[in-house]
Every structure is written in structure tokens, then in C-alpha cells.
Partner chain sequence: MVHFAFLDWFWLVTFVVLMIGSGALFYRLGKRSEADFFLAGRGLPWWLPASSVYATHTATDTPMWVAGVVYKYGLAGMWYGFFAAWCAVSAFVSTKIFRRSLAYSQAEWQTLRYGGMPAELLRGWVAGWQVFLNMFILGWVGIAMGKVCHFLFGWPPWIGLTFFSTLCAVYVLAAGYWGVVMADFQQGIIAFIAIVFVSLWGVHAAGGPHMIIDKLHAMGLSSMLNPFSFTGFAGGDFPVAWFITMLVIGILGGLGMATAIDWFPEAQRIQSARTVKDASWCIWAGQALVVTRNALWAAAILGFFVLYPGLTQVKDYEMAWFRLGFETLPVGMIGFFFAAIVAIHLSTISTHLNLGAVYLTRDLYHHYINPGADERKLVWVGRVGTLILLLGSFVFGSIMENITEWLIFALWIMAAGVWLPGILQVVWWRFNGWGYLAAWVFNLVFSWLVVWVLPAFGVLPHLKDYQQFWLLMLLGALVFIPVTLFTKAESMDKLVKFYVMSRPIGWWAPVRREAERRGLL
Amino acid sequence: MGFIRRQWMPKEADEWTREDTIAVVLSPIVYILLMLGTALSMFLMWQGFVILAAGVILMLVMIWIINPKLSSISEGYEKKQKGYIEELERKVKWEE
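Let me have that sequence as a structure, single chain, the form predicted together with the partner chain.
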């Protein structure tokens, strides 16, 4: 298994792991780079294009890391969703 894991069972994906930490750290950095890169690129400043490109690359890396885990979480959860919704409706009607 490499540093980044890309095959998940739903139960394992529910746990907080290194992949989540990396995504949470990269994500605001990507926002900052996209914002600064776009603004400076509008003035045709070379720094702006470099920052914007870095933002896009990091965004793709982040998606590559976290998307398989999110898919697995979703797959596991959707199987239980119908039962949870029925429970929620009982609660709003004070039946539970």
C-alpha cells in the first residue's frame, strides 16, 4: 500500500485517516491560490499565472486523494439511508 490509499471498503472509509487530513490542509490553500492567482492574472502578472496553475494542480491532487474515499463512504451510507429517513419522519411526528 502506498502513501496515499485509493481502494476503500465503506467501513474503513468511515474512519478519519491521513487522506482526510491532507484534503483538509490542501483545500483552503487551493482557495487562496485560486483567488490570488485569478486576481493577479487579470493584470497579466507572471506571478498570477504561476499561482493559478499551482492552485489548479493542487486541486487535482486533492481530488485524486479524497474522491475514492468519499465514493466509498457514500456507497456504504446510501444502503442505510432509507431506514434513517423513516426514523427522521417518526421523530418530526413525535412518534419516537
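This structure is a prediction, so every number in the text was calculated from the model and none was measured. The term rigid core refers to the maximal set of C-alpha atoms that superpose within 1.5 Å between the two forms. Positions refer to the first chain, counted from 1. First, how it differs from the form predicted alone.
- Relative to the superposed core, Leu88 undergoes a Cα shift of 2 Å or more between the two forms.
- Relative to the superposed core, Lys79 shifts its CA atom by 2 Å or more between the two forms.
Condition change, the form predicted together with the partner chain to the form predicted alone:
What follows is just the one chain, with no partners and no other molecules.
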């Protein structure tokens, strides 16, 4: 699927892209479908189960789209934090 980018560098992933827009559009739709599907399913209405299934499928699509970007940002943050902690420990131990 060439339309959705799956490989990100932390610096690139921090910028707003098409994947973010897709996630922002899908997010409220997924929420509405899940809530409505759950409510109707509790009344054992077949439409509720269909709506709930559609919500779950769209949620999985949204996660598939945005997760590589979030993972890349998280990895970059962890590297920065590790460097910061090491520097802080050197300063606290007066190693400089």
C-alpha cells in the first residue's frame, strides 16, 4: 500500500502528515461506531453487532496506519531521555 507510509525516522514522524489526518478523521468515527454498536448489541439487535464489527475493523485500520509513526516518535524520545539521564548522573556524581 503505497498511499500509507510505514517507515519513519523520529524527526519525520514528528511532523503532521497524511497519516495523521486519516487518524484524526477515523478516530471519532470509530468512537461513535463502537459506542453505538455496543449499545445496540446489548439489546441483541443484529444491526448493533454489524456496527460494532465495523467499528472494530476501522479501529484496527487506524492503528495499522498510525502505529509506525507513534513507535518511531517513542523510540526517538527514549534515546533522548537515556542520554539526558546519563548526563544527569555524570553531573550528580561530579564526573565532569
